[in-house]
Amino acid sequence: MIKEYKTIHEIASPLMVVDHVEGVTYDELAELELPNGEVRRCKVLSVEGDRAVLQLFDSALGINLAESKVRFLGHPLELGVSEDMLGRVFNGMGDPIDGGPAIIAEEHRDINGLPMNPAARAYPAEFIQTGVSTIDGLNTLVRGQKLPIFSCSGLPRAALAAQIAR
């Protein structure tokens, strides 16, 4: 069942403060009605007891907290895919853009993809030896793998990754 409410604690854009929530969880999306009927998204960012942290999707200007509802939808952001999409543009709420009829969805799939297993990594093998003694003692580079390159102000760091890549 979905619920609103009225209780919008504090907006400090792009984030939303909600109290007195109930059954509200991590990643959920939830719809911002204004007085004047405008409706906008976000999702939730953290739940701390009754609670919620919510960031807006759009802008929070014109948001008056006495008046605006909030209402959470039960599910995760989700993108309603059909094979009518192939060569179409959308915006990043999967929206067309392109001037285009709207998609009709044969089903609805959640965005959030699951987390990456790193006991199912390849174990990194092929050492690079980048001819610095520093990077190749103390933090070696293997080939797949992002090296940092933590510089202060004035020194060379842009020297020093042209070497690297040579």
Second form
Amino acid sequence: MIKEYKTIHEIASPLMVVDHVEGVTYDELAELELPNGEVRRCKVLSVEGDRAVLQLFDSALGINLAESKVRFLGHPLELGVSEDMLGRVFNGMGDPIDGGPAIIAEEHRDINGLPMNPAARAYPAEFIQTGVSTIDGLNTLVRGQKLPIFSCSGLPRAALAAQIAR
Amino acid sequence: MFAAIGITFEESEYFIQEFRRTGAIDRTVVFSNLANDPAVERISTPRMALTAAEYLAFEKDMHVLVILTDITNYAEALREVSAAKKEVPGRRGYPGYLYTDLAQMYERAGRRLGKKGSITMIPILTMPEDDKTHPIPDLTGYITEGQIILSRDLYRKGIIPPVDVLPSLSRLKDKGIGEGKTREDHSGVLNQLFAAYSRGKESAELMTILGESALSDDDKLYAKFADAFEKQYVNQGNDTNRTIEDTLTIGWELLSILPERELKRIKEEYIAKYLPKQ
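In place of the form predicted on its own, output the structure of the form predicted together with the partner chain.
Shown next: the complete complex, the earlier chain at its head.
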């Protein structure tokens, strides 16, 4: 059973404090329903006793503390994944913003991922040809590596990244 | 997999046009959080992208390249939320757990035993005030396997891409090169180019202070080498796609500027085989 709370103590954008909560867990996703039916998303940042601090994903404008309701959904932020995601554009919350249909998810995954078991890691050793001499010849990139580009403001880092991506 | 984290519409559009132009768009997933989107969504954007990447790499056996740009904006969003929570700030106002947070993100790249797919990650960050000791590049450098540093000086000289070779590093380069992977002489050429360029830059600096006549003949050659190296090896433009063979050939041509006795880091058999004959 999902409980609704009307015990919002305080809102200080982007945070919201809800009192007298039960069974709320860290990083859980929640919904805030305004009196006019509008729903905004938030997630739990910390729980101390029966008081939970939530982070609002949208604006904190126009929220009536006494009349708005909070529902805890019992799971963290998830992304529905599928092979059909290729070629699509999403926003930071994983909703499509390219005007195309919603993705039919093959699986819902916690966006925090599971840390990779160190013993299951394979050592990266396979050469990737990027076509850029300074990388291929002198600072070789291999499959599975993480190689950041440290740029200064105003330098053409996007051009280099796009060149590697080709 | 492309995650735009708090970047401008212009930069995001550049990437999308570039993917379209090269036909990569059908194989690309874009997660876009632009500079005018909520800062709190910025924190979930790279995680969304990595979740999708993990699925495609380890369930669907794909080789996924994840580009995250710009990590500096991500860290700033983290700082904003941390300050709102009234947490005790760490270095430069970033939360004390910035390292942990970045590590949780970067460490999702890699390969797994028994899985065909892989996640290769290229995070892009801006060094505030060009300072590589700033917490964001500093902590990133601890976690990642090397870094590619861009240089304002090279950019001013008109060299594209302005990769500053000497402080750049790929910690896994020795694992990916050599016979069977690239070419037998790769490692030697790499070391020799690094050493010669480093000495060449010193000579060039000395020349600006003391004048050309104060340099020995060898130093003059090294200075000439450093200049040619930047103009030919580094400066390839954004549209030239060089194979590893091309790259090594250019390397050998540049090394032929130096006297043969100076090539101490390459095995003699490779010098005999690959060094262009005058």
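Quantities reported herein were computed from a predicted structural model and do not represent experimental measurements. For the two forms, the rigid core is made up of the largest set of C-alpha atoms that agree within 1.5 Å on superposition. Numbering follows the first chain given and starts at 1.
K.L.:
Look at Thr140 and decide if its Cα position differs by 2 Å or more between these two forms after superposing on the rigid core.
P.N.:
After core superposition, the C-alpha of Thr140 moves 2 Å or more between these two forms.
K.L.:
Does Ala158 count as moved between these two forms, where moved means a C-alpha shift of 2 angstroms or more after fitting the rigid core?
P.N.:
Shift at Ala158: 2 Å or more after core fit.
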